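Here we start with a single chain on its own, the form predicted on its own, put down as structure tokens.
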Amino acid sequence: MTAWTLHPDRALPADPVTRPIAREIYEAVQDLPIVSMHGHVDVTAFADDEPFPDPAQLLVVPDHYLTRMLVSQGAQLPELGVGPVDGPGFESDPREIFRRFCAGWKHFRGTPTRYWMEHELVEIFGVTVRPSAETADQIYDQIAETLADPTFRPRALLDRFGIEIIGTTDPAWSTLDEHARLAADLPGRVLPTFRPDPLLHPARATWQGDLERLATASGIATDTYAGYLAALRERRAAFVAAGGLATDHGHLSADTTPLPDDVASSLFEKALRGSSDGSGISTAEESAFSAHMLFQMAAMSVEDGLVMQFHPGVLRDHDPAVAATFGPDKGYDIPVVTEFAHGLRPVLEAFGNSASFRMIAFTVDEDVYSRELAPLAGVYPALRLGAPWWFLDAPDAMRRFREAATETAGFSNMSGFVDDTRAFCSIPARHDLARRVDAGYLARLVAEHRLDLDEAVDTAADLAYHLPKLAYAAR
């Protein structure tokens, strides 16, 4: 049986005239430095530095891209390794975990999980034979030998996926303690993002638990809407100081309309009281609270220097069923119809033109691409278009990215590549796929006397590596 490898020119243009062109721009960036500005690797893993557990811990069970393909032919969460929220009823065997993701292989056919993951076993790892339900132990054993290896580690592997920054997203009420440990032994590698998504939504049922937490952390009492601002700059302030370069937020809707601050206190105290008595807000309260709490963390962006990552539109748990038996964050998440140029107009209006203040967009529904993201951007000097995100991480979906915003926003209003992982080893990946598929955008500009060859390079230098600086160095 033939090794397994992969094509050096895949994910490249097909055809033989951008194909050797494409072949050269990405040769000049490959292998310059990743930034991954945003994912949500778990920041203990640097600061404990543990070997990883096992092959099915590291490559299965935290990914839901994997995991949400294999649930849609049948599999159970529970035999991937995905416990419930209340305890044990979950395969715990490794091993089983790991066969039954290399059985089902052929499932990932045409998809960036099959880009993602055949480059990390086949260029990590240096596995020579194809996942199957055949070859699962024994592609198994050789990532359980190589994981046993010291320098295979997880700051280790920062040195060999070649990342120079990293950021992980943190609660706001987070200590950053492990934080502060890696500011130690990795000055300015492993920086946190402040994500406050749960303490803007009344509605959640774990609204009243978050609020306590926020006044534990900030050691400012949040029983008061002031009080609750007034936290709120506060763990910011303590974002800032342990290297934070950006917030993330991820809301339902883009509305950033803001309330009259008396109108945003009443709606604050009737949601404390509906904590308490089971009255709460209505759903049009609290849609209209997020909003106003968005132009809120825009304006202490504009204070504090965080760079606002803004990505609406995605209906989360949408099994609620599922969602209250696992949790959040396992695969059921699904894009709506999102609108852009109402929603952002009054943070542009406030900030957009600010030199204090700097937006990162990203979106699941392409059709507001070259409709209203790009044209945003391409005026709003406080505005990037953030790369394309979560389903459309994809081949054909960033051509498609590149091909529907660049003639209205330019390159230089974009943010770069953001990879948005959870799955650590995917992130060389992931970059890989980014600058191999602008390797061929660019290739074709050339290719149409568009642009010349050492322009491509610039560029393709720059999407890879010095936008993502750029566009997170608002300070």
Second form
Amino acid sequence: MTAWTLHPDRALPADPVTRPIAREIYEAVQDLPIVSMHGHVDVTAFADDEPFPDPAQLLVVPDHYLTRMLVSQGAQLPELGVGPVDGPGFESDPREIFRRFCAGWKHFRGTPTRYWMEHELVEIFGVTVRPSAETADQIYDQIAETLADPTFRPRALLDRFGIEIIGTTDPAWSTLDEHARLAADLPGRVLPTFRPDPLLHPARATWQGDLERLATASGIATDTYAGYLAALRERRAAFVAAGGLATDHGHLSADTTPLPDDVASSLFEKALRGSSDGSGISTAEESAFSAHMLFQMAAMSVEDGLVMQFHPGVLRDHDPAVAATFGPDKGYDIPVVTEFAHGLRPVLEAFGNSASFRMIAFTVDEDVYSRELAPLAGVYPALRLGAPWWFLDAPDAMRRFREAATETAGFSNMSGFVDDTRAFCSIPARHDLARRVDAGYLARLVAEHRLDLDEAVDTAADLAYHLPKLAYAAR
Amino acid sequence: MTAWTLHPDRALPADPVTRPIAREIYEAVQDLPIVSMHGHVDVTAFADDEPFPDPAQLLVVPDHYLTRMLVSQGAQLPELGVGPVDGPGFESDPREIFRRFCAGWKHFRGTPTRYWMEHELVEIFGVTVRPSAETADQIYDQIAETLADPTFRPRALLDRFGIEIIGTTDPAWSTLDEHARLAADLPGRVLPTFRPDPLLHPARATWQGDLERLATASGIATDTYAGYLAALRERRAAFVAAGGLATDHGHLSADTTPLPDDVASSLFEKALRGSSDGSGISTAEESAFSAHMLFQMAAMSVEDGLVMQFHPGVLRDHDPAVAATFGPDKGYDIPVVTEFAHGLRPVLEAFGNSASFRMIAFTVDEDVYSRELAPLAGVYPALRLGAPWWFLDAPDAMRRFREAATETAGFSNMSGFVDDTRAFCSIPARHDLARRVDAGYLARLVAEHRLDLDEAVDTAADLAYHLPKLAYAAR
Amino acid sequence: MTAWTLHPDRALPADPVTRPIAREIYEAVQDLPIVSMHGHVDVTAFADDEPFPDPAQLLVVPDHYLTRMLVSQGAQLPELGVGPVDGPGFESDPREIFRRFCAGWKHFRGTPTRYWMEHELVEIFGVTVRPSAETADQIYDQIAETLADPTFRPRALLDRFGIEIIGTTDPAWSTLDEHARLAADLPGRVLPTFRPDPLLHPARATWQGDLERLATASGIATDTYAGYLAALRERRAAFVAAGGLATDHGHLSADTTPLPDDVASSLFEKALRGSSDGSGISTAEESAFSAHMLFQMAAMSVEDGLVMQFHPGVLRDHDPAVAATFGPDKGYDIPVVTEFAHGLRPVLEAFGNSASFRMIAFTVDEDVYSRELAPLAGVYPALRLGAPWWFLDAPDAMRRFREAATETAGFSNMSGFVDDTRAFCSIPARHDLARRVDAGYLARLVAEHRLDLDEAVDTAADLAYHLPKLAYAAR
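If the structure you just shared is the form predicted on its own, then what does the corresponding form predicted together with another copy of the chain look like?
Below is the entire complex, every chain and molecule, led by the chain shown above.
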């Protein structure tokens, strides 16, 4: 077998008329810096700048795209190093975990995980053989050796990857201490994102404790609805002060209907009492309250200028037994039908034509691209259509997104490419793939004489770099 | 920069095997006459045959595809010449409006507006430079000069555009006077379409006034449910007498469930009383009543042979403040999930197998093509599947429509191409684009040996010309 | 006109870079045996091995894909040989029926019926002219002559078609006598499939009678809920003993929520009493009961190892008048919105991570591929994503399925190709077409350097042969 390499034209259209145009467009944007405003890399990686542990902990264990596929083919989570919440009982030998991943390489055919991982292994780690049970140890050793090199520490990789700016996701009660250190060392390069989800869902078991964390962090008592709002507002201001540009919201529904203040206040109090006496609030009441709080978040965004990222429509922890044993984010999160036209209406009626507001909406229900999100983003100046998210951040899904949304929303109403990952080393692969897919789409428009080549090159640069900068710019 | 021209192969597939086949199919149909049975060009344009006013009033101000995109990028409607309902306060200099449009040309990349407008500017007005802030005045002058030529008056353009027949959309209470004049001057060429929407939605503020207009036009008192039905029936007969071939219905839902007569009658009376004393009927009651009235319209179609065009699934005036200030049709209309399988069932059970009935169903929720509309049109002889509508009247969306619907419905159960526009000069561009996209789709079937070339050419002529004629032929 | 032939590259991608790769992949799998685990060919065809009657009865009358298209274009079912339930009054001359089909050949352009039928006529029957009113008799005679040949009897065709194994669909109360004969003559080649649908829907008029059939077949009284469950369990065991590998379930909804035993039991009793005294159970109660019974079927599958095939989401007999006159399966079955994420949750929570359970889920609502089914199949080991079903078993729909589902579920979580037809002679055409479409999809991945050629060939063989064998293997 010949050496495993990356083809320079990978992910570009095959047809011989379109490919050279796509290559020309791609080459014009391939080296633009990376703007990575939404992700889940732990801020401590950059703050402490310690070497990454081992190949399995870096590439396999925390990546639920990857572990879920192996589970679907019969692996047990503990065999992949994913431990139960309350104890040991999982594989601790990273080499063994990595072998299981390599032995399952076949199952990733046709998935973006395969594509990204191939890019990472070849481009970052210099691997030259295809993963398999036979090659696992050789690949493991090569990655481990590379990780020992000081030029592969997190901050060095920011440079190597060409990342101009990266956002982390931080709980509302975060002290932002690490970000303070980073602001001193790498000014403007690693920014916090305000994520208040658990605080906006009062039926969750963790709510009461999280409220207390919020009170501690803000110095404002959260035992009244007014105090709760004030504490949230205080934390948002702290994020702004720490360089934050955005908030992030992951709700089951896209509903943003506000409640009258007294109703919201009494739901808050009912939840607070229920949290101690066990009565709680109903699911329907929680849904109404969290929709109301999305509206409040939008209203606060108009005040403080934080861009509101909205990621609704995922039924988390579809198998509650897995969540109880292994915790959240283990691959059992399933998209559901998501309605935006009515759901976003209250926020858009109130703030959709305001230059002080910016919402970026993401979806994993691709039906809404042409039916709802492109028409909404194509008229409301405050709304930008986010890049294909999560399961849709994949070559064919990205192409479908362009084809479904562009004809109604154009390019200027989009966020440009936004990755969303906890797999740090996949970031360059993800951006590179997006640039290739966009180059292919634009090349088809050129080949079909629907766009001129200079326009296509200009648009490719917008999608790769300028639109994300613009979408997340302070209001 | 070289002169701006239209490429002869534009919108045909890029791949070198499929393109020459597509070109051959397209060339066989490109000069067929245009049948434009559904549109919103004002009948007075043809009746009075006055010259079009100026480039901005012709091409920019009334085209909500175009103004909505500029609004989404920060323009204010008044800056684009769109005035508040009750007064002045908007840009009145057409040259200034046209400059704003040209300066925003970039934002239309990838949209059908860009494609159609390029066709219009080059083909109709002989423009040779790309629109931009710099070229705006030059283009404006050239269009203005062209419009002054008597061969560019509306009736002359019917000939220039190759329009064999065009439908207008007229309120049920229209006197049809202009159509009488046109029937004398241009027999069978400009036909009225019966549009009763406001009369079928009793919760609208305008309903009482519209009922009175209906009474005046029909000479039948509309203060009872029986009178209301009789008046509608009288107006339908008047439209038939004036050459009308079709009705048109734009409802939020596709529900067609009939009510018992006494229930319908009492809802009518409740709405009528409520309209004067302010009590009104509920939203749910209005929905039930308007669904009932769709069933009545279908029943009347069986009697009088008018083809029933159905355009459901758009949430109109998503931002009510914009509607209150600027009126309807300003770009704030958003598609919503639309259910046809249950919705159309009452009408199809009753009339779906009748040779006396014809419904053409359109959608802006493209999910229903393969799931519902193609299966329904593929068995009920009375149902035809309409062409991709509104946001979906675009190259990639049209291709998706063919791919999603043809395998189940075939071609014979489709309406062929139907445009839907108030932008008169875009009609030839829209038909030409549809012919190109269909040629591309058919060429792929030929290239994949799924259809013979002679069949493809025959089908292309059906889609462009014969099927629309057939779909709208008197029952 | 030149002779009508099948192009060797039909249904492969047109572009000159991808086609030769597709051809290479296709050629590697074209001769693999056919595994046809889900279908509706009558078991008596194989048990009795009588010659097929005539061309119309073989190819036209029982094929609702075909008759529905002719009905949509104005034919009456009786003209096509489809008789009313209770009597004569339909065309009995097969030649006349065949003429009507050939005269309507144009209407099938672009549909899979056209593609399959062309394959059958040319490849199986040696037809060399395109069907039309003029050629109908010539084609009829040629087919009739072929059918008279003993090598065209059903069992001989199993060999000719390369069918290694074929499943039939049998009511739960089937004696399985024919299968006993076949097990002796053709061991392991024709297998029964347990289909209990009518027994799980207590509001159907036939329910009481079917319960009695179940009691007779099982020898267990079905007048209590416990007896009913025991009788179902007994029949499942009989199917297992007869070589059955799977069950099959066609429900309107994908809901699988179990009820408490006492609630299920009392609904059963209410239905049983209602069935005699006319009171019955409500539609909502029936829905709850049939969802509960799906859960019971899954639980029994864990016990007995039968693979659970699930085909929800079709509104049967959309026009009840047609069903009353002509019976079910006459082309008036329409897909509806189908929700799987919540619907399957109870069964997946209970058994989704069990190695003893296997469900294969099919859909005619293609929206759920990327949103729900691929994410579910991509994590739960017990769930496999079925091949595109019914209206979606068509070239472009199959391609959309691959593009929508593969990036999230990979190939290993799919069933591979599964046909679903009562048209025996279409089986080789359907498998051949699926192999071609998959070769085209895989070739694109190769041409885009997203997959290596050896991987593509290996995957094509999985999809065509190994995955179906594996998906239906005994647990």
